[in-house]
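To begin, one chain is listed below as structure tokens, in the form predicted alone.
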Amino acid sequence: MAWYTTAIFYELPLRAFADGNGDGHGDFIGLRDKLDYLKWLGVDCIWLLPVYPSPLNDDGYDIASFYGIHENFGLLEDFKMTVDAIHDKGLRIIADLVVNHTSDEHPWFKEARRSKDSAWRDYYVWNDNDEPYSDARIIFLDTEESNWAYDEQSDSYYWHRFYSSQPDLNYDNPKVQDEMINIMKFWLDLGIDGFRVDAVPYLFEREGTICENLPETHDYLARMRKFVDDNYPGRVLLGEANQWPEDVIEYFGTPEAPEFHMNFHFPVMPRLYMALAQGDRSSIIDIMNRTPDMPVENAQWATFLRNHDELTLEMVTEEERQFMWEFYSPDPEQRMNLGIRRRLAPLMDNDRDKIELMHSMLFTLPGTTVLYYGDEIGMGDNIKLFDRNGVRTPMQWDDSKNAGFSDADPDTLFAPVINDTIFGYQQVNVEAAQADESSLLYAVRHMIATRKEHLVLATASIDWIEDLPDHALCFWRREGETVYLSLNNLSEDDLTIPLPEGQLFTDILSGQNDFTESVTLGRYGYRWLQLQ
């Protein structure tokens, strides 16, 4: 069993996690200081958001150089020290690899726009007008009117799937393909355990298509995978393809040409929220049943509740999207593109029962769990901040100045700390949560520890129990002689669930072992049972 198939991943933006040098920005010094906390929580692998030199117009996903560290975070030596410190703790680290685009401040693009005869011109996609590839959708609907942007300097249009300040790389150019392999080698040689690969469906453009999920893209991703397998066995590639299950499954590749070791299962995530809002399990069962069988060995889904982006509603129907917007983001300011820019706890109205239930479903459904920093303590958000930055505020460590994130002047922080009456750092912080064994933090930590004691919860087969009320999400997880039963109540009302006659079950969360006839779940209650 490959290590990543059962691991607990923890996503963190370095800028928001801990400031070790007092300049108002998180950095590698701060991260090293907090590794004991992540170890205590039960994390196996850190997923580090981009730390490259960048103008930070898109929080680092607009990369100005692939071969360095942003000056706010430290030096390259700092990065290497941090990788070594993470490994010394018995943890792993993967870094973001942004393959689709660069910043318009990257030297490649500066040279490309300088002259149509530039040697770097063909590193990007140019045209004399904005007419090609008109079938491709616009991803950032709130800010971009076209996937083409006019460049006055060279009197041409360049292609971009995200912000116009992020020109797309031209993967029809073999030099671009080689450059990305070289970039991977550079960071893997520094000791990281793999990459989370950003925005993978959009690498190639072809007229008459939507410019997503093209065969050429899969061919190149298979080349990336072969490079890793041949030279860095044991490292992992985690793909970000926000697509329907039948499209995402293709990003695992084939036995002859494997692609990603792991892929995010984006369509599951919004349906967890939808099922809870509707008190109806059917949306979860439908999307899981729609998910094809894994085409290769040692592959795994990555599942999550929230991340650094908006809660995407791309992979739902228009009717479902309208329902989710009205239920979870009644204030239009909480919406962005085709999603909702709020954190987990505010989405749950800070209802502890609901937050725990969401984690129960996450930890007992198939897949490797990816947690988002701060959600384990119930952090809030700040929708007044630009773009998705409202869910990327400073980590709340204690109730001291700046939530213990930094000793800098508050006006110099990269973003203000959350300071409202519900989610403010005075009430919601790690120190207070660690001092209270009944806190959400301890509940999440206990779920992590229990999942790690019962690893087959990540990999076992799943069988739904459907002869129950709609608000009962109950399913078997089976692997060989090991059998679990996950019971989840999507309702405020008590729910009694009969158990198979003549069988004894133990609750692996509480240790209670006398369940023989039925189980009653309270409002939004859950149980993880193991058949004895």
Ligand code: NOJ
The other form holds:
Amino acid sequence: MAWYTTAIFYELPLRAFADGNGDGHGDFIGLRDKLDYLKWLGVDCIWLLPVYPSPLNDDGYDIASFYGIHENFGLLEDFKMTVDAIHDKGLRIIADLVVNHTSDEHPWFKEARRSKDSAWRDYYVWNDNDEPYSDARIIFLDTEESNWAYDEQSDSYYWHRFYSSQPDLNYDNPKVQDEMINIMKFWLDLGIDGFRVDAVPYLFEREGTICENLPETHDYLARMRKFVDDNYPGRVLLGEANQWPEDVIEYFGTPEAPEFHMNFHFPVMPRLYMALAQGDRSSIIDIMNRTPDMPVENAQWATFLRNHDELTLEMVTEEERQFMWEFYSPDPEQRMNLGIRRRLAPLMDNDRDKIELMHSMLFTLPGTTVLYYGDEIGMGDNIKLFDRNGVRTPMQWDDSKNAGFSDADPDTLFAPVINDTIFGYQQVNVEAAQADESSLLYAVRHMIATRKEHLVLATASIDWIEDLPDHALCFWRREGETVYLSLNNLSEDDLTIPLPEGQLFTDILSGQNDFTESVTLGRYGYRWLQLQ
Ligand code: NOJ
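The form predicted alone done, now the form predicted together with the named molecule:
Shown next: the complete complex, the earlier chain at its head.
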């Protein structure tokens, strides 16, 4: 079985994780220092957010050079040392590969805008007016009015799907296609275990389409995959295609032309929150039933509760979005684009039972689990910070100055630490959580360990149990003779679930064996059983 199909991933922004040189920004020295913590937690693979030179208008997703490291983080040499240190610990690392666009400060763009005759002109998508491709939606709705931006220097318009400071690359240009393969080669040669590939649906533009999921895009992604398989077997490509199940499934490709080894399952994520809020499992079952079977072998879904972006509500209906907004972001400031810029623990009102239940669903549904740094200790967010920065604050290591994140003068930190009465670092930090075996951190760590003892939970088939009250999310997971039962109570009321008669079950979280006829779950309770 391919390693990534059962792994636990841990997403971290280097800037926010640990500052090793005291300049107020997290860096590679800091990360190396914290590898023992990640090992202790039980994660298998780090997903490192962009670390490349960048003006940071989109926190590094606006790349000014594909072949370097941002000066705040260290040198390329540091990156290499970190990859080696990660491997020495038996961990893996994937990095972000931003294929769709560059920063407007990238030399290609600076050259391209210099004149219409520039040799780099065709690296980007230009037009004399802003009319083409009008069916393409705007993604950064709060800030952008158009996917075209006017460039004074060359008196024309360029195409961009994200911020106007992020011009889209022109994939109709074979040189661009080759450049991206060379970039992949560069980082794979440094030993990383793969990429999380950013914003993949938007590589090509075609008139009369929404400019997403086009066949040309799939062809190019299959070329990327072939390059990896031919030259770097065992490395992984994880695609970020925020699409409906029937569209995202296409990003696995076909047996003849595979694309990504893994894709995020975006649609199921908001439905975990919705099911909890409504005390009704049906949205989860509906979306999972709507998810086509895996078209290729050795492929896997990546599932998650939160990440570094807003909790996206793109893959829900208008009505569901309104519900989610009203329920989870009562303060309009908490909303952003089509989403909610809050962290897991605040979304759950810091209700420990709910936070654990969300993890229980995450770990027992099919897929590889991707955790977001800080959620394991129940970190909060800071709505006052710009854009999505409120969910990217310094990791809270202990209750000392700057939450143990940095020795710097607090005024020089890249962002203030969370300091409120509930989520402040004085209460919520790794050291305190590690000192208390009844902490959320221990509960999450125990779920990780249990899930890793029962790898089948990542891959087994799923069968829903539907003759139960709406608030019971219960399902079988089966692979051959190995059978599990995940029981989750989406409500405040006790829930009694009858079990098949005369069967011996082991509660794999507590280790207890039981012949009981039924299980009663308390408020937002959960149990993971294995049939003996
Ligand atoms: C998706 C990334 O997750 C997000 O943070 C970024 O702003 C956009 N892609 C553009 O790169």
